[in-house]
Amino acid sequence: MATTTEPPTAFQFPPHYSFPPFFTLQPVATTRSSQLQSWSTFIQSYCRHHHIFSLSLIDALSTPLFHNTTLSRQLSLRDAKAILTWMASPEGGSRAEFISSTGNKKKAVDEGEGGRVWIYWRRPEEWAAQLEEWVDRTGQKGVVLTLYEIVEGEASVREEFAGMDMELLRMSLGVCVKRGRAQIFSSGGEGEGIKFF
């Protein structure tokens, strides 16, 4: 007997997402800033639509994100690095970091024409308490969980976090840390595990 089963939803593209100006950043500031906002809103709804924690810049400009190809429209990475600049400024509410290899966030944003970029959909304190929710919820203070379980366990299959990047997993959880609510223990390897109180 076959089994059906359900095709995942249709991201819904917003309706500026049509307008061909939308691709080029505005030199008016008053206009520049509410397309600034409308991008974050946007790239913020399709990360979390696909469940995307970080972008390869010069990798996403020709996906669908960037890339109207029914209009034929592209943002350039000039404005597309301008967005996501914003976007991880205090104005831009701290919704993207650049990643940086070396540690040293300026030379990431200096360097990042192509880099990664953290997109926060939700923030690592957000995710903290995202993470804190769900163990209360399922009953898992005071277990020992590994950090590989958290993010591709049964137990959290359906959860947003399922599928998190582990250097994100591990700022969200070094939130909790700070909060006094969890505790990592680390023996080596794979083994890296936590115990939230």
Contents of the next structure:
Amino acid sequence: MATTTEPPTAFQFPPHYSFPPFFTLQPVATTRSSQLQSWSTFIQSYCRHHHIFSLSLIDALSTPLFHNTTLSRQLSLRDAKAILTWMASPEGGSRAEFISSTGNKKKAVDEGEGGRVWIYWRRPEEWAAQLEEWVDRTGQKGVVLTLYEIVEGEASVREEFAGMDMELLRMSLGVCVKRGRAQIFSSGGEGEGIKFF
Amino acid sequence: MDRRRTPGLSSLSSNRLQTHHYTSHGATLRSRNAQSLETQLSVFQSLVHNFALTHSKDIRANPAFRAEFARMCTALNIDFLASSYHREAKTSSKGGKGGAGAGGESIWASLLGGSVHDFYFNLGVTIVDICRSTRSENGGLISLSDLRTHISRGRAIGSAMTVSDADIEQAVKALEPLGSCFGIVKIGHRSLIRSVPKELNTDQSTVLEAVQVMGYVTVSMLQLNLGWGRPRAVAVVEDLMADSLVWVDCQAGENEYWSPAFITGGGLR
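Form predicted in complex with its partner chain, following the form predicted on its own:
Below is the whole assembly, all chains and molecules, this chain first.
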């Protein structure tokens, strides 16, 4: 997990979190859909608060996110996978994506167990827009930035993308490139650089 | 010489004169009384007018203040909510006591520019909105306190408002003429807003009542406490579950059925 600096304020758990049945996927379709929606909102705000960009399913099961120790209720692996699958679907707003090690998307869902998942509390397109806005705001257009500088540099310490997962950053910058707003080039060994224009 | 003791016919005429004077004086007094009452009323009315105008923000914003204001109006036999759509009836009932008031239009509509009952209509719309959006979660039954937290949180920016339970009841009542299925049902000690045209049967309300007390029920609890057979208990909770009125929790040994009203209240344990 890409946890960086722990925010000083404690995360405010939603009221659903202290409702025992919330940790059992409801069998009735309408209830279930509202439950999935609540889970999705909860997971996104949790990840946003803790600056988590991707989850490893197995490890996440024992974290406070999926395990409420005061209630001794825990989401089962199967249910957690169901929720994330729903989040990854268009119906769930594509707020998650299974990361595959082989590059095959279909397979990534099946891998499940040890699988890692992007949690898109901002989607790559939204990150791209935010990066562009940041570059614009700080007058760094036309300047060559290293990727490391973007996520770890002093200029971005207060930004939401500080400490961002490199892979996600590359995906987001890829969107910028596709839009014709930036260009990525590698400077040989020193890591990649990017120029916005 | 004592004039009052005049004997003879002349005394008769003076007597008549006296009564005449008395009656005319009485009439003047009465009319003066009525006049002063009328002035008082119009003064009072303009005062209430000014009051409502200067404090219309408070009336909207402060539930305690609004309740007091409403109480004063009820004490004066003025139903300011009804005044908007029973305009005719209002004016006639007003005519008796208000006198100088309302020519043709209800006092409150003209005084407050409709802001007070607008307030309740707005609240009604908000309530409908919340009931609809939470229906899949709670099956169309939402507790008053729940609704209040939703309202105070507000959906859009600036739409948050503080309201009292009485306000909500008033607003739900205001929805009734629309012929919608909105209503208030009492289960146990709690009032719930019902937004589905569903009638609960006795078994279902009994179970829901038990749920309100404990937070949850299990099939064996129902069997023990109500003396029901297992099939009956199972059938009722499954019915309730199908309507999203209870949520199931499978991690406690025996399945527990929780009321979604406890989502905002937090778990009981």
